[in-house]
Structure formats: C-alpha cells, structure tokens
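Let's start with one chain on its own, the form predicted on its own, as structure tokens.
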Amino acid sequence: MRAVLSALSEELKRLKSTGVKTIAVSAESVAALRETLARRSDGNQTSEVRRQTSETRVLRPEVGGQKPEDGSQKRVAGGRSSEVGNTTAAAEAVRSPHSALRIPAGEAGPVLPPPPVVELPAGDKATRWAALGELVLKHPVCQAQVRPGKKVVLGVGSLDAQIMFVGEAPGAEEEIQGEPFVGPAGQLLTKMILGMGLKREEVYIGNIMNWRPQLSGQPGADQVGNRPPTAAEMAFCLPFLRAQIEIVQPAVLVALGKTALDGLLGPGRFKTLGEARGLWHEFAGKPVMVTYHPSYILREPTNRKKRLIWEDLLKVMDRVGLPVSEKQRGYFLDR
C-alpha cells in the first residue's frame, strides 16, 4: 500500500505544479478514499498525501456534456492515514484528471473501469518485465479493446536502455505484430536511432496506449484509419507505462507527439506540441524531451522538419553522454 500512497502523492504534486486544480472522481471513490484516510493515523508520507489531496478539488466527471449535480463537488479532507485500504479508489483519484477531458465528437470511446494498480514482483529486470507482460497482454480490459486476431502491445527493447521513446498508440501494423513502431513511422524512428549511433535493440520503445483505439461503425472488418485515444483510455494504460519506466530505469524519456506529451505531462498543460518541444520536462522522476512524432516527417519529408526533430535528439544525446560528431551536428542543415 505504501507504493500506492507514494504514487498518489507524486501524481498530485505533478498535477498541482502544472496548474491543475480539479480532478474528476466518482462519488463512490471520494467516499472510499475519505473513509480510508480516516482509518489510521500519523506518517509523514500520508500527511503529504492528505495535504496534496486537500488542496485539489475533486469533481465528479461530466456526463453527456452536463455539469455535475448539485452537491457532487467535494474536497477530500480530514483524517490521517499511513496506508490506503481501497487501492482502486486511490488509483482512480490520482489518474482521473485524464477522464475530465472532452472526448472527440463522434467517438465516445469505450467505458472503462478505473486504472489498475500495478505492483511488480521482486526480482531482476527480466523477471519483473515478464510479469508485467503477463499482466498487460492478458489483461481482460486490454483484451476487450482489440479486434479479433489483433494483439495487445507492450514496449520492446533493452531493459538497460538509457533512452526510452514513448509514442501514442499502436497502429494497423503494430496491432498485427504486437510490437510498437513497426510501420512506416517506426521504420523512420529506427533510422533516427541509427543516426544517433545506436541500434533499435539498444533503446526501449513504448506507447502511452497498449491497444489500438477502435473506430466505431466497422464491425467485423479491418479498421481503416486511426483516432487519438480518449482521456479515459490514456488514463487506464498509464500505470502500465509507469511500470515499464520503473523496470527499465532509463536516463531519459523522449515523448513523440502531442498525445505522448499529454499522457506524460498532463492533458491541457500545453495547447500545442510546439510550446513544449525542445525543452526538458519531468515525469516519474525522469527527464523528458518532447519532440514531434516521426509521422510529422512522413507527411512532408523536408530537411527543415527533419532538423527540428534532430535538434531535440542531439540534446538527448548530450544528456546521456553519447558522442556527437561534427557530421551528426550538421545533419539536415540546409546548405
């Protein structure tokens, strides 16, 4: 339970630092959290959790575009605790800000339960990663979101990688092979990694999402096109990404695209990717470099666009101590 409290405290601190003042939580979760907070006493860690929680207004999510009913706005307050008995309520409380985002018109997305609490077993990295894979790939919620014959996707690469790339969600090729970034954008990412002087298997590559967000109206047929994941979908998968980071312990995270930016740094913090791109941020105690998704280049493969991403990757190389030649520093500069 101590790990849950630590995650709760960390997430509330992060949200507060980004200017978030409200989070959406069901009335049942508020009641459960309030009850468990009052159950036991003392502990510096839980005092911090209580303080962070009490300063964050907790709202019931809007349904059908309507505001919460009267009396549904609550503050979690009072009581002392050294552990949280209802881990589901705690997990929903820290991750529910994503569910407060508006879902794209015409694509309501699936109704999902609260995000899972992931507790990794003791052991070496390989043992822990295997346990996580067993959990994610066979998780009933994840399985329910993929079409027949398609696969749930977990990250791949070196468990000792210094650099972890985080993308958006699996696409058509990825849900077939069960591996992230294997389509055209993935092939371009592999070239970028080679340009950094590394091999694909020397880094770790994951996604905010573990399944390809389904489009409605295509029952029994292969999906044509993609949609961005809903806030609820990102929130549900975030604990799986946190677990991968905990196992790999990369020196740097690289967020590829706006969805990865929102998933790691908080939805609504940046209106555009350009506001955050090229700057160092932080998630789960790790420095984060934000850059464009490789598909940004595929749409218009100009040297100017390539250079924008490459400048961000040069900063990553410098941060982790990779050698950078003069030739590498001059890639994609117009002559």
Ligand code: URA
Contents of the next structure:
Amino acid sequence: MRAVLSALSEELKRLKSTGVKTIAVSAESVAALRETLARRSDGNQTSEVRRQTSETRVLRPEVGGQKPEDGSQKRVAGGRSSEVGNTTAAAEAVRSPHSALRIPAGEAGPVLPPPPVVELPAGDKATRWAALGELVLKHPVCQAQVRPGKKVVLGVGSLDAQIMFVGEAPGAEEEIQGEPFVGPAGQLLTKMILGMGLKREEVYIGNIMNWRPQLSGQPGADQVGNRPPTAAEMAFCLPFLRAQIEIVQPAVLVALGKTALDGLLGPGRFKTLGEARGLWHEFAGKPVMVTYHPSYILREPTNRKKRLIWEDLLKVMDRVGLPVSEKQRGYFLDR
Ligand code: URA
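Can you give me the structure for the form predicted together with the ligand, which would complement the form predicted on its own we have just seen?
The complete assembly is shown below, putting the previous chain first.
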C-alpha cells in the first residue's frame, strides 16, 4: 500500500508539473484511503498518508483550468470544452494493482483525469480523422505519459476499412515510429492480414491505449518495460477509440488479446480470453470477434495455435463477405 500511495503522490506531482491543476476523486476513494489510514499504526506513515489524502481531497473535478459548471465536471480537451462523467480515476489507479490486469505489485499506473468527451467536427472521414489526430497526439494527458522523444500513437489504415483490428497498446517500436503494430507482433499481424487476402493498408489497426504503459522507474530515470494498462488508462483512451470507430464505421472489430477484450467489453466481464475467444460480441454497435494477440503466437509458433487464430479470422472473413479459397480454409491444419 505504501508503494501505491507513494506512486500516487509522485504521479500527482508530475501531473501538476505538466499543467494539470485538478483531478476528480470520489468521496468513495477518499473514504477507502481514510479507512486504510485508520488501520495503520505507524505514526509517521499515517501522517504522511494523511497529508497525501487531504491533498487529494482538495483537488477539484476539473482539468485544464476550467471550472465545473452546473454541478457537472467540465474539461478542455484539445482546446474544446467537453462534459465528463463521474469517473474516479484516482480510485481506479489505487485499485488497479489488485485487479485482474496482472499489473506488477507497486505499479499503480498514473493518476489520470476523467476520460475526455471527444467531439468530432463535421466533414468527411479524412477531415474528422485529422481533427482527431490533432486532439489525441497533442493531448496534454497523453503527452505527459510518453518519455521525451517518444510518440503518442493513433490508429492507422484505411478510413473505409471493413475490418478494424484492436490491439493493446504501443510497444517500444510503436512509440518510436508513432504507428501501431510495427514491431514483431505487428509484423505477424501484417502476415495474418495478407493471409486473409488483404493488404495492411486495406484494414484499420488501432489500440486500446494511445501510449505505451511503462513500468515506473525512479523519478527522472528512464522508464523501460511494458506493463498492462490499468482500468483508468483504458477508460481514458476509450473515447479516442470510439471516435475512430465512429469515423471509419468498420463492419467488424477484431479484439486482439485479453486487454483488447477488457478494454472493449469491460474489465472483469470475462475472466479469461478463452471464455470470449472465437465468439461474436458487440461494442459501439459493431460486431466484435475476439481472438488471441499475435504475441501469443510469437511465444509459441505452433500450427495448432496459429490455427486457433486463423479459425477466428475465417469467421471474420465470412462475416464481411471476403472470398475464402479452399487453400485458405485449410491453413495451419497440418499440426
Ligand atoms: N501490441 C499491441 O497490442 N499493439 C501495438 O501497437 C503493438 C504491439
């Protein structure tokens, strides 16, 4: 708990230094922190935590310098004012290490303001996508999550794609190039797309996250190593993914791996990927096929595993009316 609170405190200081003035904290989270304090017997620790708690409490539910109006929370996203819900980002960040997200102990993830509400301008797809890119890539919260010289990442591909792949988050290579799925898992995804008879440019490829969630280092130290995103991080980025879906209007989404499943259908809805994989679900009014992340194959490149993903992709091809040859139907059957 001490590590979590200390990470929380560090993150609050860091956010403050990037210009974030306030964040939302629910009464529930404050009560949970208080309860924790009450159970602690170490006097010094208690007062340190109490200091952090009251510091957190006085933060108002606003960011970007805009005051709440009419009792609702308002924030400025990319220069636009937008309404937000009651997301308790700080509470999520505190809870996340204990969630099913496999976040290493002590890795609380950053404290984030509530998710933005994205308002797309009128216009054609290219205009709306460009406006979204401007918003996401320059968003101060996204920018604050990447190390100097590294990039925030938006989806890529055809704005008329029938198929939108959704992965987890940028990795080392993706945050350098600013494009999703360009590292080893991306090369395999590109092969899978080619196997479907499509070019990479004919589909749309996005991620649940727009930045690379990293293991925290000492303040000021270089941070390396991926970690799974927290529920708060996924919630923060989800409006950006929704906006991409709204622009592209794909016929189907393909969720690659457990994080994509959790991000789209809600963390905790499925305990394991196996429960949801190979079946059709729904997100934002679009059918979602859930399958394994390509990195699953990279870890164990057997035909048996390749076939599992391939069978899911065959369902996608059938659903969108792509021709499937006998040869394609039989891929990876020789185990
Ligand atoms: N893995 C993902 O889930 N997304 C990427 O962009 C790269 C690797």
